[in-house]
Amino acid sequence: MHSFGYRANALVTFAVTILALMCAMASISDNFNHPSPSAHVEVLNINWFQKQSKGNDEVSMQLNISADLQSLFTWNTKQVFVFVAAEYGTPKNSLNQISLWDGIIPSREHAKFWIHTSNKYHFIDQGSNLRGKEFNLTLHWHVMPKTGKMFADKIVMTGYRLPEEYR
């Protein structure tokens, strides 16, 4: 007959088989999810654009901002990472983001939303690059499970201009 450590052993051993069977097929099951978000981002105002005393450019605008992105919620999903970024290039480089906005979606009934605000974070470019600059404004989500991979993807939105001139 086994001793009690055999048996517990045996035990233990067939509840993490079966456990990490469970979270590979959860984790497998989010690959059957084909989400279809929505979003919209619309300018309504610079507030400032100035160049600061070290030579950078500061833009601060009014943003409104809409999205659906309850398909991308699934039984395994914990919460939704959200941000939205100006997307541009330069001389020196040929992608610059910047975030100016983002927030975390706890559940699907919060993933439809519509926001006013001003950028959360800075628009500051290290040069005078942004004068009649074309820029995207892109929005970004990183989806976190409870189990499994992390995906993310975006929304990239086009034809915004910032002015010839300072303000």
Given for the second form:
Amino acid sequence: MHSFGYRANALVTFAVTILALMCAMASISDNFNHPSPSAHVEVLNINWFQKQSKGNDEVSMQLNISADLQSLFTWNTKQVFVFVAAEYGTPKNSLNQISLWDGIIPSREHAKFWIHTSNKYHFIDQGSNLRGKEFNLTLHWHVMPKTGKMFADKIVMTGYRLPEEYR
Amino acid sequence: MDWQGQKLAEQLMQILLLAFAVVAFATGYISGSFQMMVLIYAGGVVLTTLVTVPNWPFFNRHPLKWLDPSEADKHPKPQEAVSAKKKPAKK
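Switch from the form predicted alone, shown above, to the form predicted together with its partner chain and output its structure.
Once more the chain from above appears, this time first in line as the rest of the complex follows.
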């Protein structure tokens, strides 16, 4: 501590190191949160179901997505990224996952929601395997922290089925 | 700053920063506000800087006793040892 500059440097270094430790502790505190989210997705309507000129099936559907993700938020949560994916198997691919809709939940107040929408992203198969196809809809979420580790999980909903014929 | 002052300044700096960090984390965690933690800690860092970095008078309570100039002249500085090898004088 021999001079102004010396003391200023020592203080800044120590302060930043302590800040890093506080952020680590804040991230660790997220592990004490045991969330209990719930979600439900309903296929209200199949808008159209066609085979494209390239030979791939495409379907457009109306979805009703409702969820209560409030318990995911902690003091260290910046936002929650949520998306709905369709999952099914084909002879070519044992598992196909297609993101149909996503959104960002900026705060706890917005985390209990329902939305009535058509699929935001195209539901296109690699091939024409979708007629009569049974598929799952999964709601995934990524809890993005202000500092530290990101947590991700999902809810799988089964029992959906596409029509037998194009329309 | 004198030596005692330097030690005091360093200890004060460490203790103040740690104390503010603990208070900031506890307040932030309990009130569920990350912003509160950051604000309290930032305020603590500024306060600690103002207390420990400038050369305040209370850091100089045990000043070094420098020798008086007139006293110093009475005690000549020790001479550097002259080199034993002398250059041979050219005839």
